[in-house]
Every structure is written in C-alpha cells, then in structure tokens.
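Encoded as structure tokens, the following chain is the form predicted alone, with no partner shown.
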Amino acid sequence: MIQTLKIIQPDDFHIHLRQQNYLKDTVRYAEKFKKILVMPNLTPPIVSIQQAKIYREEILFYSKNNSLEPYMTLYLNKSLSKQELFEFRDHNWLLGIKLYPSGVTTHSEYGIDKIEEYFSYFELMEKLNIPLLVHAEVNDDNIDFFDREKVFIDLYLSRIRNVFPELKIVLEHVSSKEGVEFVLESQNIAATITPHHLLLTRNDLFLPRLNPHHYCLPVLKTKEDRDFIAKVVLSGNPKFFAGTDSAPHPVYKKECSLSSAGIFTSPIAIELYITFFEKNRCLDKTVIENFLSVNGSKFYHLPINQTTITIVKEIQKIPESYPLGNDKVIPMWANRNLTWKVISN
C-alpha cells in the first residue's frame, strides 16, 4: 500500500485571494502550490494591467516562502480598454480575461449582460492568443438552478466557440456532465476542476442539515455529474487540470439568511485532491502529477515546475476554522480527518 507520494509541486489555476486585511492570510494558505491563477473579482474589479500589477505586488509582499508564482487575470466589462489587450502579452504574469455573467457569483455585479456586445473583444483575443476564462452559468430566474451551466453552454459558450474557433477558452470549475462533454468535443477548450466538485454532491449541501459551507457557484450537482467529472480526471485527459476555486468568506457571510457562495479549501486542497484519487483507487503518480502539476502549465504554455512536494499517509484533522483577517473562515469538511498530509515543498 502506498504510504508516500513525491510529486511535482502542484499548481492552482483558479483561486480567490480577496483583498485588504484578508490577503495576508489567503496568500499564506495558498503557498503549498507553486503557481496560482488569481481571480479579478475584487471591489472594484481588476480591469487594467496596472491594477493587476499592484494586486500582484501585494500578493508577493505577503508571500513568505518567496517561491509562490502568482499569475493574474483581468475582469471583462466595458471598463476594460481594448488597448490593454494589445499590451497584455508584454507581461508574462498575465494569463487570461475572466468572463462573469452579471449576477452569477460574488462581485459579478460588474459582469456582462449581453454576450454579443463583447464579440469584438473575443475577436481581438483570438488574434492575440489571449485565453478567455468563463464562469459558465446563466442568471435567469426561469432556468432551474441546477441547469444553469448546461443552459449557458447551449445558449452562449457553444456560439462563442463556433464564431471564434481559434479562441482559447477555459470552462472554469466545470460542474456537470454536459460541461465535461462540451470540453471533450471542442478544440482549444480546457477546464479546471475543483476538489469539491470531485468529492461532493448536492446531497452534501442539504444533509444531514443545510450546510452553507458547502454552498458554491456553480452549485454542487448530482452523483452522476460528479462521477462523470471523476471519470475524465482518472482517464488522464490533458484538457482538465486543477483549479480549486477556493473562495473564502467570513463566517458571518456564510451562516446567515442570505449566504455567500463559495467553498474554502486552499490550505487542504492538495490533500483533498489526493483523497479523491485514493477513493477511486488511483494513486498512479503520472495521473496525479498530470492533473495537479502538468496539464495546466501546458495549456498556458508555462514551464513545468522543478520543485517537488512530499505527501504522506498521515491523519490530520481539518481545523474548525482558519483566521481570515479579523474574522474566521470555515473550510470544507471542518473537524473531519484527512488521511494524507503535505509534509514538504
């Protein structure tokens, strides 16, 4: 039985670090990873290269191990100047433009309402080889909440793919069977996958009681969806790679009548991913490394990490909470035991 895994240091190609007094803690929690791709949905959103540069410098200031490599994204809305796109590739720490439909998740009120109005951006991004990172959900009260990813793909993402076939696209935090199928049948499209969409189903949101710390967007879906996502990861398909979508909210914003969406996993995310592989009887080093440490870098044309980490078979208890500035944040599976532990980077 495998007791130790030594793998290339993993990357997290979708993480939320927040800002101000939360940032010192969230950066520290992310430091088991080598590369991190930081989301731009701050208040106000990151819509210029200069804003992204300042935010990146703040992240590096709080990084203690001096080896964390933060990569940045810009927020797609009318405040994003097309001139920024022409200058985008002059900065090797910029990786993509993030599309949030208005109203679908935290700070998405700055997002877009009419996809067609941004086709000129997509055309330019296609020419300049700038990836489009998509939160693929519709914001329509007439659509079943659990179908919002599928409907967005059917109505919008399929059209974007067909009109701009050379545009590189990442379907972020894919959560449905239909989302995986869309990626598999498409050229130039990849997807990030979270630990919670590999380990949880919508039952975990409601049983044994309503759990706001398992509420995220896109929302957890059925066992069939989870198993379909798991199957493609276990297959080793290079179009899929790790992106935690770790999204910290203070307890008072989660345990309330209007709970914020987001599952916090960053400090234990690598161990959660390894738990997934073990549950599925796949501790194959190559499969694990490709998903956690290789596929994402290849998609973004980044060098594969030279550093390694060691993960051992050792019980660790997930804390009840973690500090978050002057507040605290409750992680996924709080107070439960994990059977794997990262002991070195």
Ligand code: NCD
The other form holds:
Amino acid sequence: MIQTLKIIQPDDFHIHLRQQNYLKDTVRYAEKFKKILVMPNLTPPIVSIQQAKIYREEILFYSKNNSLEPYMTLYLNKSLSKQELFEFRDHNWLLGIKLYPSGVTTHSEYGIDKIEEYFSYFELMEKLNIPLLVHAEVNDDNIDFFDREKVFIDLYLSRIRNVFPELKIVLEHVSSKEGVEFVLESQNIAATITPHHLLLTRNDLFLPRLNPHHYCLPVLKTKEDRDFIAKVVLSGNPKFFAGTDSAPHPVYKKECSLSSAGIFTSPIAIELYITFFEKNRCLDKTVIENFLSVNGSKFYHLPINQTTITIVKEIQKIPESYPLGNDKVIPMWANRNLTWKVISN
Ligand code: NCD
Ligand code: ZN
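Show the same protein again, this time as the form predicted together with this ligand rather than the form predicted alone.
So here's everything in the complex, that chain up top.
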C-alpha cells in the first residue's frame, strides 16, 4: 500500500482570497500551493490592471517567504476598458478575464447581463490570446436550479465557442456531466475541478440534515454527474486541472437564513484531492501530478514548478474552524479525519 507520495508542488487555478482583514489569513491558507489564480470578485470588482497589481502586491506582502506565486484575473463588465486588453499581455502574472453572469453568485451583481454586448471583447481576446474564464450558470428563476450550468452551456457557451473558435476558454468549477462533455468535444476549452465536486453530491447538502457548508455555486449535482467528472480526472485527460474554488465566508454568513454560497477548502485541499484519488483506487503518481501540478500550467503556458511536496498517509483532524480576520470560517468536513497529510514543501 502506498504510504508516501512525492509530487511536483500543486497549483490552484481558482481561488477566492477576499480582501482587507481576511486577506492575511486566506493567503496563509493557500500556501501549500505554488501558483494560485486569484478571482476578481471583490467589492468593488477588479476591473483594471492597476487594481490587480495592487491586490497582487498585498497578497505577496502576506505570503510567508514569498513562496506563493499569485496570478490574477480581471472582472468582465462595462468598466473594463478595451485598452486594458491591449496591455494585458505585458504582464505575465495576468492570466485571464472572468465572466460572471449578473446575479448568479457572490459579488456578481457587477457581472454581465447581455452576453452579446461582450462579443467585441471576445473578439479582441481571441486575437490577443487572452483566456476567458467562465462561471457557466444562467441566472434565471424559470430554470431548474440544478440545470443552470447545462442551460448556460446550451444557450451561451456553445455560441461563444462557435463564434470565437480560437478563444481559449476555461469552464470554471465544472459540476455536471454535460459540462464535462462540452469540454471534451471542444477544441480550445479546458476546465477546473474542485475537491468538493469530486467528493460530494447534492445528497450531502441535505443529509443527515441541511448543511450550509456544502452549499456552493455551481451547486453540487447528482452521483452520476460526480462520477462522470471523476472518470475524466482518473483518465488523465490534460484538459482538466485543479482549481479549488475555495470560497471562505464567515460563519455568520453561512449559518443564517439566506446562507452565502461557497465551500472553504484551501488549507486541506491537496489532502482532499488525494482522498478522492485514493477513494477511486488511483494513487497513480503521474495521474495525480498531472491533474494537480502540470495540466494547468501547460494550459496557461507557465513553467512547471521546480518545487515538490511530500504527502504521507497520516491521520489529521480537520479543524472545527479556522480564523478569518476577526471572524471564523468553517471548512468542508470540519472535525472529520483526513488520512493524508502534506508534510513538506
Ligand atoms: C464564490 C464566492 O463566494 O466568491 N462562491 C461559490 O460558491 N463558489 C463565487 C463563485 O465562484 O461562484
Ligand atoms: Zn469561484
């Protein structure tokens, strides 16, 4: 039985670090990873290179030994000037532009309403080789909540792909069978996958009783969806890579009516991914390493990390909560035992 895994240090290509008095903690929690791709949904959102630069410097300031490599995204809306697109490629720490349909998730009120109005951006991004990162869910009360991803792909994403075939797109936190199928059949499209979409199903939202700490967007789907996502990861397909979507909210915003969406996994995410691989009897170093540490860098044309980490078979209890500024955040599987532990990096 495998007791130790030594792999290239993993990257997290989708993380929410928040801001102000939460930032110091969230940066520390992310530090088992080497590269992190930081989402721009702050208040106000990051819509300029200058704002992204300042945010990145703050992140670096809090990073111990400067070991973390933060990469940044800009938030697509009308305030994002086209001039920024022309200058985007001058900064090697800028990786993509994030599309949030308005109202679909946390701080997406600044997001976009009519996708067609952004086709001129997509055209330019295609020309300038700037990836489009998509939160692929429709915001429509008439659509069944669990179908939001599928419908967004049918109505919008497939159209964007067809009109801009050379545009690099990342279907962020893919959560459905249809989402995976769409990536598989598309040329320039990749997807990030979270630990929770690999380990949980929508039953975990309701059983044993309603659990707000399992509520995230895109919402957890059926076992069939989860198993389909698992299969593509276990197959070693290079279009899929790790992005935790670790999205901390203070306890008071989770344990209340109108609970916020987001699952916090950052400090234990590598161990959660390894748990997924073990559960599926695939402790195959190459498959694990490609998914956690290689595929994403290749997609974004970044160098592969020189550093490694060691993960050992050892029981560690997930804390009941973690400090988040003056508040607390409850992680996925709080108080449960993990059987893997990252011991060095
Ligand atoms: C994210 C957040 O809280 O910022 N929430 C979530 O459930 N994933 C936003 C997002 O990525 O949708
Ligand atoms: Zn996210």
